[in-house]
Amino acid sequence: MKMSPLDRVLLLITGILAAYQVAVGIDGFDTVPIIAYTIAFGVLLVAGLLLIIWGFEVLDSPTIVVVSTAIPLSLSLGLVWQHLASFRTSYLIFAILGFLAVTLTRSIPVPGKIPTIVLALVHGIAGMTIFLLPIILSVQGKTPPLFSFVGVGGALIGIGGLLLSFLKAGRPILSRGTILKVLPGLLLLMTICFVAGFKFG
């Protein structure tokens, strides 16, 4: 499917917002969250630029599943490190092992549905963390209400990540054409939610 000029504009705006978040939006955080958020938004920036340059064909790269996993894992790690101090070490271990598990099951032949199960488990935990934690914190009054926008972005990144991952795994949830049609807008909306949530929350 050929990328339209509108798709490229949407991806360019996404990249600009991701670059802003890396440069400005994470000032004042602790070291680990800064590293985690920099990885997440840095990967998002690079992914957007690659899509603009190479088109949707870049999604056929065998590394796309691994790359799409780095974003939610890094984001969720940063959130946990900031707001759930008692779970810092355990979640850091999960993030590292989860990333290695996805990388391993995509790098060597693994029988059956193990790669899909590993992928769904890692994406599911990271995505639910990004989705639920900011909303719960906002409802409890521990963060400003607008921080819940990070949770909305988490829901969108979960949807986008699973769509791309299962497409690459050969078990698409929607048709390839439908996924590619909504992807640029989904990435932009997700990034807007993250930037707004971190800035105003």
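Numbering follows the first chain given and starts at 1. Throughout, rigid core stands for the largest set of C-alpha atoms superposing within 1.5 Å between the two forms. It should be emphasised that the depicted structure is a prediction, and the values quoted were computed from it without experimental measurement. First, how it differs from the form predicted in complex with its partner chain.
Residue displacement note: Thr31 has its CA displaced by under 2 Å between these two forms (rigid core superposed).
With the core held fixed, the Cα of Ser175 is displaced between these two forms by 2 Å or more.
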Contents of the next structure:
Amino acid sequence: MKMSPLDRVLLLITGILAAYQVAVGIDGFDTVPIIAYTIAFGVLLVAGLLLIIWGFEVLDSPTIVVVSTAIPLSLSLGLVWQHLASFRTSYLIFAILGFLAVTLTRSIPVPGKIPTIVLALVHGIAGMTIFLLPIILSVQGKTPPLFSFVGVGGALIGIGGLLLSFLKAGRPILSRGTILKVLPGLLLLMTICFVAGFKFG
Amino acid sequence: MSVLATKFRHYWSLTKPLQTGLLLATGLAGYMSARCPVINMGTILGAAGSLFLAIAGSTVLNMWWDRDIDAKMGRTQHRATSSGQVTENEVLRVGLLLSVVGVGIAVAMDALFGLIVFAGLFFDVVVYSIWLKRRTAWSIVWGGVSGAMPILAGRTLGLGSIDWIGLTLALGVLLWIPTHTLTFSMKFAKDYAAACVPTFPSTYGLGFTRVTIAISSVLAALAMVIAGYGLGMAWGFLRLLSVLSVGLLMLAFAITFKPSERVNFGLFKYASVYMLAAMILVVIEVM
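Mind pulling up the form predicted in complex with its partner chain next to the form predicted alone we just looked at?
Shown next: the complete complex, the earlier chain at its head.
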């Protein structure tokens, strides 16, 4: 499916917002969250630019699965490091092992459903962390209410991930055309939620 | 009136507006990087005007000189110079006029600035196009040197002298240019072969060309980050520059170890975006 000019504009704005977040939006955090958020928004920025350059066909590349794992894993690592001090080390180990597991199961032939299970497990834990943690913290009053926007962004990234995963697995929830039509808008909305959540939360 | 408009359109295309615009952006970013009083509109307009005229002039002169080989290449045979839409003498006169006015304004503004602008034009037209382009694949080094002059000229105008940061910024552009031109020469290898223009792919093979692209990308990214650090860029902007650099490096490694037409095209486009983004960062940083 050919990318429309509107899709390119939406992706460009997504990239600019991600660039803002890397340059300005995470100043003042500890070292590990800064590294984690830089990876998350940096991957989003570069991926957005490459999507504009190459078009939607790039989504068929097997590398996309690995790249798209880096975003939720690093984002959730930053959140856990900032807000769940007792889980820092264990989540860091999970993030590293999870990323390696996804990379390995997508790089070498692995029998059965192991690659799918690994992907679902890693994405599931990371996605639920991004979705639930900011909302719980906001409800508990430990962070300002608008921090829950990060959770909304987490929900959107989860929806996007599910749509793409089922599409790649050959059992699409929506048609490929519909998914590609909503993807740039979904990515932009997700990024707006993340940037707003970190800015005002 | 319509004759004039048509003529303007022909000459506008001969200035390669995108390439000229990108080089102009590097020159203005170089000027602003000096943190001189950037709100001095007279100086900014003078610098922009002289750089634009000199870069456009040298590009038109290159087109005039290369009109015979352009006519042999599918990609360029429709250019106004090679398709006969404008006369040779007229193109030469326009190129010389733009160049002389551009360098003249630059010299009138500041002698050292003018000298660097002239050096860029001289390296591009005389050394790169006339002397070396048809003789050796290494001519692109001199094309790179001339492409690096606008940013050095801009910084020198703002600073009043040449410093190591200006040279590093220029080195960044110089090393970035092979990433751009070599991917281009790979994409249009048959065209260059038809015109008997030696290129890296035709002289040393695709493998060596890809390794050269990767190495020059690594060094270009390194030079830009070092220059950013030297400029006292805030950590956030350095982080962003590093992220964009990593994107460039990943594509450079992809073209080395998993080459394809798609990666080639992606690197070619991304390299332009990278340089433009780096220049915007330099400007935003000092605003």
